[in-house]
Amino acid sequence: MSMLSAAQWSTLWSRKTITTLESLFPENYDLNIAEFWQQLLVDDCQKIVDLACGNGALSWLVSEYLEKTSAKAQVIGLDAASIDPFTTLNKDPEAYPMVKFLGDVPMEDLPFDSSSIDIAVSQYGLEYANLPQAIAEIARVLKPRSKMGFIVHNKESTVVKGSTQFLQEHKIILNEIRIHELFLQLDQLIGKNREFRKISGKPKIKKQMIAINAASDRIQKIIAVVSPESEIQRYCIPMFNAFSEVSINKGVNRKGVVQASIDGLADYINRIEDLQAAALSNNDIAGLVNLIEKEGFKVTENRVIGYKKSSNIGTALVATR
């Protein structure tokens, strides 16, 4: 179950991101993971849902995959958090008629009658929830005759296992090299001059940059290590904007910056601490299939699925009713 509040979520699924793990699945779910999908949805349905669906990725890969094969199902994707999709990736609704979203919805409480959905799904998302609670609300809202079709973190995959390989390297650099602190204290000495090359000579000014410059070469040195390294830039690299000739002389919200880059870093780590937490161990998976099964379904699909050279992305459950 997350740990995170919905508003943390919210702000993760406001940056223009299809996917939380962009460096493996960039544009979209693709390859056999896609296939797995178009799978689950070779029989007729009216009425498909996409549970903790973020921003969309499961729900336009459905859609589109629906529209290739002449299907009129409707497409909804729900979230805890407040989502919009739509805007937040630029795509036009006219376009994808037969989907909509709905923001604030915890999957343990959904907005559906009984007996009206053909079909559940979720990518990376079931496993964040209370999983008896939730599984009982899916069971109530799915048809006599359905499906639900998951894919979620477990603790032996890469997905796991390279997400927190450099947890304490962000740490470090969030709790002791606090390079935004330097950047903060260097704001302070600047004040509201907005002529950087007669300050950029100050004593002051040019010690503080050159404390700056170590810590920089410290997480330099972190970077080269850590893979992939993107949230570490996002945290450094408007700091360094801020504070460049160019903004300084425009008289950028320095602190506002500084403050941005703090708080994208500490919402990094407290995510990949809730994957860590979220991530369904054998035993949990086994409690999992055992929760869905006493709901009258038969788990017909149990198994580790891989990803182009990764043996082990999460595991892929299918059950029908």
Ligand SMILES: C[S@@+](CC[C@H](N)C(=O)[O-])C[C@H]1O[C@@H](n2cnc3c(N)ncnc32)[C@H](O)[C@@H]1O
Contents of the next structure:
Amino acid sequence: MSMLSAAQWSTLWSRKTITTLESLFPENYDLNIAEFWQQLLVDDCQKIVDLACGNGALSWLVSEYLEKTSAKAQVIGLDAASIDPFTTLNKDPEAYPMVKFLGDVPMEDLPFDSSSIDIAVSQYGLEYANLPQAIAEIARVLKPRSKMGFIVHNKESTVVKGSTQFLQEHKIILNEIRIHELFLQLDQLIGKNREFRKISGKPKIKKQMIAINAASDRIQKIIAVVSPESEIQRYCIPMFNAFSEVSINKGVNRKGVVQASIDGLADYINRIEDLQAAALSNNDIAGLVNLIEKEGFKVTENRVIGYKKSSNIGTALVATR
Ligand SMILES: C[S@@+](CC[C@H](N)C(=O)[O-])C[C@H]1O[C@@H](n2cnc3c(N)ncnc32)[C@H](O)[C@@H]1O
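And the form predicted in complex with the ligand, for comparison with the form predicted alone?
Starting with the chain above, the whole complex follows.
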């Protein structure tokens, strides 16, 4: 289950990111992952629901596939967070008449009539919910002849292992090195001064810069082993830029930049801890299969799925009734 609040997820989805795994899937899910979803959609259907859709990665994929095959099904993406993918991603709703998004909707309490949906799908979403409640609710809204398809995080996947591998390093940067605090002290020393050349030679400022450079060296050593390093750079670079000669002369809101950096890195750490908690063990997956079969579905696929060089980026499950 997700430990992040709907508000924390909403903040993430207000960024122009199509998935939370930007480095792995910069455009959207593709290759064999897209194929997995396409083979689920081959039968005629009227309504498809994408559970925990975020910014709609899977909903867009499904709608583009349906468009190509001239199928006329409605795609409804929903999420417990306050999502608005059309606005966030600058997409025109008129270009997607068959796609609709519903925010603030937990999958444990779906706003659909019983037996009204043909296919329920979710990529990296189902495992964030309360599984017994979600599966019972999904089974309620699915038609007597229907399908569910999920790709869920499992504890052995490269996504989970890769992101959690350097969690401790990110925590050291945020909680121990605390370069942001040094920048806040520098901000106080600079005060309202807007002439860099007048302040740069002051002993206290010089001393602070030495402390910042020492902290930066410690961070660089971590960056050398941490991959992907982008989150650390997203934290550091704006602070260094905000304290550059040009920014000081311009009177940039330095405190605001530092606070945004702190919040960004803290959010990332929370998200990775959440991923670690949500990822399913083999036992959890066996339990999930049981829950699905108890609702009268037959699980027809339950396999680890790979992507590019990774032999495990999640577990793919398909069930029919
Ligand atoms: C890792 S994101 C995946 C989003 C999307 N499926 C994708 O592939 O990009 C997990 C999502 O689950 C949502 N979520 C967590 N618990 C939920 C629940 N009980 N019901 C619906 N959505 C939930 C979060 O708000 C978040 O958007």
